[in-house]
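There is one chain below, alone, in structure tokens, taken in the form predicted on its own.
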Amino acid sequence: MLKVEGITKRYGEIVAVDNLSFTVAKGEIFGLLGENGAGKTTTFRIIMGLLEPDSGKVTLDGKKIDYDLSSKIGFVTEERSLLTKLTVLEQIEFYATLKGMNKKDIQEKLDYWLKYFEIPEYKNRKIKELSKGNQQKIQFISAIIHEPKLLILDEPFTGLDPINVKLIKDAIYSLKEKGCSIIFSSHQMEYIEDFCEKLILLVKGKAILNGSLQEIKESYAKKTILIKGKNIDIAALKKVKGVINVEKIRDELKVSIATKDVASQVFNIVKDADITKYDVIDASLNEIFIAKVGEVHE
């Protein structure tokens, strides 16, 4: 288990980090979120140990993380950190080596990762001579091939395909199934509700949110209805109190209501029409997202 308890950060005046506390356990997905500059990266650096923070401490499995530890720790970073005139096998056994494999379970391990992903034949290709896409897969495949016990993921899918963020994220569950604490940060929001289960959000170093992604969604005043029909009084729907706006999208009407209570206002508008679909949904995290951080910057 990874256990962040009350870290403290700062560069100067500036706070970058301020008493943030979070656990993620063995086989948990956890999300940390927050606009550029939220503090996410010192987060990362304190948790690696690349940072002491100013007060707080970080501990995995009930032990503080040092040289020993870190060789534990899996990161794919959101720029890449790969080493161009390499080759792939170059690049995986100077990384791996770090890590404390040895040449054995490195090629072992290697021929496994490069014929998951369908790129055997780049073992002896230098990484400057991949895709982009390709790339990234390298250093997935660095961040994993140690089989870590926790693994940092900074918008790990950047470059890929649908087929390719496919075979990360099975990876990913494998990685999760074995074991292994993860720690997952996008700002592509779709992906943290495929994967997380619990999640931090964010704003100048401070989490203002926490908690499970159910739990967030559901206590989010805010819900939509998506209702589908012929004959609806648009206008009447917008004259509703707490009615917040009535948007057509292609074949459906989209209507943004301030509290879940509203939702039975309007269904007594519509219910005399011709309704093939009426549902009530949470908000999607990407809109709770623009709304807490857009009333911590007001």
Ligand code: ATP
Second form
Amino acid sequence: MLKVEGITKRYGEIVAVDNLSFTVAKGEIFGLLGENGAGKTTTFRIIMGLLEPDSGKVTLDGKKIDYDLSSKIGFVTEERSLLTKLTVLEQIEFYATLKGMNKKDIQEKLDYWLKYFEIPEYKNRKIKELSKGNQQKIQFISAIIHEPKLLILDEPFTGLDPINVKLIKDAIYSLKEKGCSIIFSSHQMEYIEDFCEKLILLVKGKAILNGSLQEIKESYAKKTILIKGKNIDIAALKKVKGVINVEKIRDELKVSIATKDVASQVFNIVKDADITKYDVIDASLNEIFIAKVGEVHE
Ligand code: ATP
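Form predicted on its own done; form predicted in complex with this ligand now:
Below, the chain from earlier opens the complete complex, with every other chain and molecule after it.
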């Protein structure tokens, strides 16, 4: 288990990470969210042991992350770290040897992963000759070839088409099954929504949301009602106390309400119209992100 306890990191006047705590269990996928400059990269660097926090500590299975333990971590960071003059094999050998693997294991695992990603022919090609998406796959392979206990993924899907996104997602799920703890960061909320069980939202280095995705969505008061039907009295809907917005998107009405209790009043208005759909849904993570970050900046 990864345990982050009260870490703080300052750069002069700026508090990049402010007394941050969270845990990531074995086999859990954990989302670290935040706008630009919120403190995600600083947090990752502290976890990877590349940066000392001013206070607080990070442990993996009860041990401080030092040089030895860093071989149990894999990462895909925003600053891509491929050595582009090397071939794929040389590149992977370089990283995997640092992580303590022997040449035979490296060969076997590399062949497996290149086949998995349908690029076995690139094994002896130079990294710089590969497309951006294929470089991304090599970056991913170098992060997981040693089967890490902890995997840090910062925007791992950048530049990948949907087929390759699926291949990487499936590979992440199989690592999860083997008990790997995974921290995932992305500005694309739909990835976080279908991937992460727990998450933190950072604003100015502080966690302003922390919990399971489901709890966070359920406890966020605002809901949306999706209605399809004919002869709906939109003007009457707009007058209901607690209706924040009514929007028509193609043949569907999207009604934003302040709390879920408002849904019954809205239903009273539309029930006699010719309705084919009436769905009350939680706010999307995207809406929650924008609202929560906005509140802090107000
Ligand atoms: P992004 O999504 O844009 O990558 P981030 O969430 O990763 O952002 P960080 O890179 O951790 O954010 O930065 C957090 C804060 O710390 C920012 O205000 C940034 O300007 C500041 N910061 C980061 N690194 C340094 C540094 N080496 N020196 C001074 N300030 C820094």
